[in-house]
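For reference, the chain that follows is the form predicted alone, supplied as structure tokens.
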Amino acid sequence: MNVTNLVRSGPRIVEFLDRMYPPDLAWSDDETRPFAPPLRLAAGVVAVTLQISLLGTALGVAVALLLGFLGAENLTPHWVHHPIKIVLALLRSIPVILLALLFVAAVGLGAFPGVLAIAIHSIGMLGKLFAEECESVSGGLWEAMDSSGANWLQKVRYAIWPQVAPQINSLTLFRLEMNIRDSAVLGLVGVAGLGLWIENYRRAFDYASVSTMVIVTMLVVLAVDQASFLIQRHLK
């Protein structure tokens, strides 16, 4: 920590500040500009990052139960639930915007590398957080079902899935979440969405139109992070 350093920053903190204010809230296209007003390219960006989210979530929520069930050291024998782990372990290892380079590198520019990215790494963050719920329950039921001779598909869908549906819920709902603001941040890389737009903008220097798009960031995100409680509270 250098506080020094952080102190005669705050010049420099706001003359970048100042650039962004006011936002550009234009609409008509002008000829000094390099690209388009921001609040027209707003609404088709946010539809393309809202896409990248929710598409690469619905991905990595899908495998990640599979794993999650088989991770689950109460539910899997230990060769089975240890590799899930170390697996599960290596995928989150590896940063989210990495793993876009990779893509992006493999696929090309836009959308889709963005959604194996978000996938990818919300396999292995809710693989490891659903084989922790797994690992939490009540094993009497599990026992009983056992003894009374169900198999293992039976076991957890009436012994392990009922005690575990709001917890996941509420897991993926909060990974949603942490996908939208990263596949802002995964523009930077060349990913579709409000991140592209931003770079996009600040390579310009048109930093009225980078803090215009900021803005519509949070207001995604608050709106987003509203919409998952009422959904929480409807399912509670």
The other form holds:
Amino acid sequence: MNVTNLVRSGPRIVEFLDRMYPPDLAWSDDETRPFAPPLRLAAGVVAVTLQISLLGTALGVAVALLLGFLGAENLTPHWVHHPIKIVLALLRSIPVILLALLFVAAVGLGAFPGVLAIAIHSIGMLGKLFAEECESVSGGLWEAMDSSGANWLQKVRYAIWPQVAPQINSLTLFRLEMNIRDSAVLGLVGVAGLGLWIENYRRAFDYASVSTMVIVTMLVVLAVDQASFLIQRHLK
Amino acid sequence: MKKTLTMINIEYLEVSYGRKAPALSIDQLQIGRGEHVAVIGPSGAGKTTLLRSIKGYVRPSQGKIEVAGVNLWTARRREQRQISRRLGLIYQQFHLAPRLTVLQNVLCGTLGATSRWRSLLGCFSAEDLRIAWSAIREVGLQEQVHQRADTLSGGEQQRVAVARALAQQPSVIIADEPVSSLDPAWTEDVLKLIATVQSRHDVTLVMSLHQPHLARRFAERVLALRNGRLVFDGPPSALSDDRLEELYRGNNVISLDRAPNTTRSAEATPA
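Okay, that is the form predicted alone; can I get the form predicted in complex with its partner chain now?
Full assembly next; the chain just shown is listed first.
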């Protein structure tokens, strides 16, 4: 890395941007193209990306809830929450793209490895945050429920859940937002969706189509951003 | 009124935390069914420890505590659960679920008796609802029944806590400084309520109080603790100012001569 390199790459960047512009907005397919035009594919590809992130988040949240409650220091004995905390930390320590790479190798190409990667990553992230939410609930309330003879599940349901539910909702929504962004990238390692098509067009040197797909990705993320903002406001 | 049946039986009880001098050391203490007992003493005298050991939350290092003839530390799990859920607790800090309504909070008192799976879904039986409603009526919160607990005043929250304890259909109510975080008017109100509930249901009430004059006014029997030992056990009338002076000597926190002026009477307080 040196300055001359940087200066020399200037014109190349300009040339590259020139090849990306204008984005390919063609609708009709023709024989000369290696792939169908991006606008034709966009709807289906976006749908796959959304499916991966929704399903992955749903699976992740379900397991994260369980591990969150079991991993909270104030709800379970040391020998339960301690190992769970360690497992959650391990899950978090693997970058999602690496998880996807491993799952592609394990279960093959397509949407499924993406779902698994997103789910595993979400468990690690959300499990820790959920446990921390539970830990912030006053111990007195837990004891008061215990005093009425409630069992563990009842205590979780009535002492903990009402106090943490709003935060769990917004953490989940935030995670979904990030998962949609993440799942767009997973295409680079062979998971179906937006990223895969960006990669396909790039390999075919079809940069105009790449820029169309990048714009589509941006629009999707912005739309999700906005939707999540509206849902958050509605929940409050 | 003579109490014949023993509800709480304490023999040679000692509770220690760590290697320090025992926090509580009581040779003999019997509390009868339906008695209204106040526990007083300076901070750190062992009031809370006594109350929590009756509930079975503090393990005695020596001696035994029996509630309704059952030692919670040697009883079978099932029996222990059955006794323990009949011991209702009322706290200084109320410990209500702030985001739940009054009714939901009171229903929590029935959890020990209710079917597990249905209660997890938020379904309570008609019987549970009946118990909860009658408890709410008793504390006079019918109007606020669907209000969230955190919208209520401190005194009202403590009323909800009383109703929750009632929903346990308790044989003993253990109140740990139930009025220490309330202003004088609500103090009066809540203590009267607890006394009413106690006599109406003939439950045994063991209540620690920070202000001795309140114990003198409300209780039938006063226990005074100092340094973990029982230094007075008798009717409020026998608790002279000299005895109190002696009890609190060196803890010049509490004014013993008179009650603080109450600004409004409890009757004038909106329920």
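Rigid core (definition): largest C-alpha set, two forms, superposition within 1.5 Å. The model shown is predicted, which means the values in this text are computed figures rather than measured ones. Residue numbers count along the first chain shown, from 1.
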property: Flag for Val14, CA shift 2 Å or larger between these two forms after aligning core; result: yes
